[in-house]
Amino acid sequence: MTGFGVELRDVSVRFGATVALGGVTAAFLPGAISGLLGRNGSGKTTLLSTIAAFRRPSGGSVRVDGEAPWENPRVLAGIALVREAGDVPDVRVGEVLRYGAAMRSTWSGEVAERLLARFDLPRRKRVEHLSRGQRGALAAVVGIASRAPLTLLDEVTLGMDAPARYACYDELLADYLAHPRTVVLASHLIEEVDRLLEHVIVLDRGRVLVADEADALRARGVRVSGEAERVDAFVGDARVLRRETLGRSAVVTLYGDLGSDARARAREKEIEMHPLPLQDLFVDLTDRPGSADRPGGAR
């Protein structure tokens, strides 16, 4: 199993004057783990709860492994949706998986054992009397031991502590090496996800800002800094996402291709070169003056 694929082509969606999605053309590749990224509102749940056929689009068209999944229930039995609430009836943990066993062909009862006992989530308390960690943690039980050939996780995370979101991490990129499928992660803690991703996707109020190679997109994010003139002078005509000054000095935050001599130029000009994390490039590419508009723009 590769997993499905996920192809979005002018996807609208709009709650009466609200515009959630405008015209989102992008594809989730089969059998990778991709980032869905995007602030507070810029619309990572609801293009998820769309993919997923909990809501239809207003305009375009979503198809996941080549069909629609609108009353589609061969494509709805390969996608399981997660998000951070677990979504999950409240019943006792123990249920839960047996629901899970039961709604799900692909479903691990070995995985979600294990893993309960990872998380240490009490097989006979009520859902509803869980922690908003515990149930963080039986949600990505749910999605991890589900293995379905698409896999949607909604923050799933953001509830948790520190060890038990790096447990979730470390669980579920092993479980994808040995059963490989198409994950979705949309998450604000970009910084701990980095390393699992393969492709990225950036909404902007419900636009698409971004999408690349997680490797490619980190390429092209880099951070110079020298004498304010020199940096000025080495940015040319690039994109520039944020500059600072002090006194003489300038630290300027770059986007896009400065081409194969962009080492040879710096260190010609006595300019420093870094590369940009992919959660500070998230940031400046995302900050609201006009990011609506652009993939970065001078500030």
Contents of the next structure:
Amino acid sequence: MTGFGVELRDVSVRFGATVALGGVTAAFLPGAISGLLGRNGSGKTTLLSTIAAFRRPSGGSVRVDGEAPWENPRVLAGIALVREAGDVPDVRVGEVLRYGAAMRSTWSGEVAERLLARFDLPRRKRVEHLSRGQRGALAAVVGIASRAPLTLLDEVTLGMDAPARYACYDELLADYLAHPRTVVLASHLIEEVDRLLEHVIVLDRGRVLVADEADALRARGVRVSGEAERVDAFVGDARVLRRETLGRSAVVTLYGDLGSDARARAREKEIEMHPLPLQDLFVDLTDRPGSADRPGGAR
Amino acid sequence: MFHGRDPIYVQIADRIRADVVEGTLREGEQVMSTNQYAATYRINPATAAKAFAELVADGVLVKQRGIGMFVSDGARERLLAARRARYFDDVLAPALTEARRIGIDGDELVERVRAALARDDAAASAAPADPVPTEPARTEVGA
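Having seen the form predicted on its own, can you show the form predicted in complex with its partner chain?
Now the full complex is given, and it begins with the chain already shown.
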């Protein structure tokens, strides 16, 4: 297996009284493209910074390729964390690429040049003078060309327009197919990155809400509708994320395994079953409950 | 390309099954590799691999180590048999339930089915049927 795996055990990060990460236990599988999904402020950036040893956890343990990354030159040389904001504002685009080439043994100059042209990035411009979309594109170029065993892309497509975002996904996938490595894609544009992902971790308020294979997640999110009493009996113990009633019928969104005979049972009771797109499942999983208009809401 | 209702690997497997049944993919023909599939449809290769694993388990594809995946002998007939077996439960039973629900009686149903079958027979004898193309409809690139 190529690429560094990541294992997190009970990792917490506190800023004063603020808990950014509250005991995260999770793994990013070596050689896989994983999605780190979560709303703004859910702790995605803090988690990636902790994995890349930009920040030391307040508690718990981080293992990258089996070792603690903190002040560990071997491991750090294999981690590329890129973020849209850009970490070097006052240098020119060309210098950023030269720096990457000098820093990384895995760097592909050929990929960097091709992507620079594809994203139409001006080589002589200073990073601080680039548009937001261009800064994101530059981050993507660095992230992909690095070919690091652990590539962490933190919302790099923010500010990019739709054609540029899709170009970015295509380039990432094509280069990953040719040179498999561990990729973590932090994003809230779930619909767009969905099909790239093998594994998904959903963060919510500094905690892991769901960690699963992407296909398993897609199979577990289901919306069922029908006569209210029948629907409730059918749903049984499954985790209900949302329940809406209209007259005598009910629409219930749930997360869980309904068993292999679910379709037959649904048909018998005249209940309709629709799998939930990942995006909808994410919204229902991370929606703040507590609004009074949602009887039977989760949690 | 893909709809959001079923897992993508299920959609890929369904499409390959449909291609085999329709003869677009012929028995013994090589299918695209996992990576070719991933690149063409812009999906994670693990997703494509999962679809292929399911098709191998079902006997639709066979893996030849180091060469690639091929449509297995008898795959088309096996798929047709499975679809025939499911037809009564998946297609006919719901249609009959709906008929009962809206008050179509049994005699009318039987009459309609007979008439429809007679029409199809007449159409089939007018034009010679050729359900399977004689030439491979597409050729696949080797791995």
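Positions refer to the first chain, counted from 1. Please read all numbers here as calculations on a predicted model, not as lab measurements. By rigid core we mean the largest C-alpha set that fits within 1.5 Å across both forms.
- The rigid-core alignment places the CA of S61 less than 2 Å apart between these two forms.
- With the core superposed, R248 shows a C-alpha displacement of at least 2 Å between these two forms.
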